[in-house]
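The chain below stands alone, shown as structure tokens; this is the form predicted alone.
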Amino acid sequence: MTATLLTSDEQLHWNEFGYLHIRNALGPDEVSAILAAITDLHQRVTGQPRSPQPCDDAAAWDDVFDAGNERDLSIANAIAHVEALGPLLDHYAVFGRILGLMGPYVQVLGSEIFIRYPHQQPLVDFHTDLGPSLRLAAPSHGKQIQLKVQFFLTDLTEPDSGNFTIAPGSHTRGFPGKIAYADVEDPVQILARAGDAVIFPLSLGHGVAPNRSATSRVSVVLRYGQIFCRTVDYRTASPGLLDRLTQRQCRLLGDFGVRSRPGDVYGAVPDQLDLIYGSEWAGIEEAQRDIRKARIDQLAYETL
């Protein structure tokens, strides 16, 4: 059992630089299985020889975005298309840190696959993932309203390999909505191995470096938000998807089961903390404090 959600060093690094780099978050077998599933999906949606999988309905590919600039392709609502992504929702190597940064009232608002092709120019200019609404919202009690986790499925150990690139510390400086890659001072390309993950807030300025290697870069991004936030790439998770997930993973996709009331999105649901912290983190001091307070709040809510 872990002794903490987020170490003091991790919290200091997050506060100063605006990201956490978690090395070897996924094991080789996990990377291999996910990458194989994404490769098959990519072949099917780009019109290459199709596998004998179902889902040949063209409507199933409404989530595919290809700008046509030969730089990248993205697939939204990825969790619905790739079964192997389910375990990432609450992966032990990452989820505790998410709870440390956000608290236990969290939901996965969206999931996306990125395939970055070889190209001599920067693949994505610098930007933040904030819109006008989130730009005006401040984290409450130091907890993030939304953040993202990027799981790398191919090696990015050399610069200019389509690397995720950041402006360290920009999450505290009001980084502009969008700026040319070349105009950012001292950008840092993240050198990662397949299986690494990076957690970052939506306020962090970031882009994607040129991919001057001979291979495409593949990654998966999950977007987490407080449970009162609206989802991004789905309205409600499909029953077929929920059937293959654990109870906690279903909750992370907004499923409150047969008991569902409007107040649930503010955390007024009896089993929220027990379910989200689970056996992995329920015993730590921070979780116990949250659980005690939640039970007091729940009693007040139900006796009003």
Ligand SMILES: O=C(O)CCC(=O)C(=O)O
Second form
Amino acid sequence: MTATLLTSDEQLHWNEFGYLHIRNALGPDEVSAILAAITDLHQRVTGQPRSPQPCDDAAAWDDVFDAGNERDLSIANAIAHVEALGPLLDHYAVFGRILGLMGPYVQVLGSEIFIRYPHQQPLVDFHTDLGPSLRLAAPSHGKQIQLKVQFFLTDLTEPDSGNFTIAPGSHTRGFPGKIAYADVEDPVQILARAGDAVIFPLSLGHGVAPNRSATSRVSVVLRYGQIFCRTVDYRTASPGLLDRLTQRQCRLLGDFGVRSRPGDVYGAVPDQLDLIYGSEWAGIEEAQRDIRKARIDQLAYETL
Ligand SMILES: O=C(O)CCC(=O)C(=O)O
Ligand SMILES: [Fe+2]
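Next, give the form predicted together with the ligand, keeping in mind that what was shown is the form predicted alone.
So here's everything in the complex, that chain up top.
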């Protein structure tokens, strides 16, 4: 596979429809390892009696969210609870696209596991993920401030299987913060196989279809943001988690090494581009351009 950031076709598709569907982003072995780890965690968090063992400590129960409506269960701070998710942070099949859409000053603000149970009604109403603050400030073009990637771990090749459902093109039209599933005109259910990934901006209207199949749908969502954005799951990633990740994956969780003051995200970060583009993407023209610009900025910081 040749390394790319974003092809012009992908950029056009993103601009028009507001998402990218990357097929077979994960191979079958990756899917089964992650799914087994999530199934195990799910059994532990739903098993009785509750004990602190599902996560690192008892407080981690706060990350488990069960609305009690038999529609779904979600687990926030997923990267901290499932070791097999670490490689998704900068996965080769999607990370280049994320850099193409966002540029290299990115981090992962949060990660979430979704287990969506069989249920006759839509599982989640339509909404955007912007919230009132980002809605006001979000630019309509240029690099994304935040976006999400959803990795599907079970097959969703038929509609009404708890599919991720979108209002294509709504990302540029000021979609409401929340609206009943039934009130959305022409919702499109994404038909995905286990291993596919979908990247979408927070401004895209999306919801979750009913799950009239016999099995639960399982997926993982990562939220990426510019490095100045506030994290969702953590203030500082725990040392235990960082110990088992690569340097780039640690950077993506806000670890700036010796440069650890909060204000550093507003200055030049000397090793950011080399680390983030890495050997995989550094040779691409757009990356080279960014790297040259960053060197000039860095020099100016140091010498002027
Ligand atoms: O489960 C889904 O397909 C959608 C979840 C969702 O709304 C989100 O990750 O923002
Ligand atoms: Fe959402």
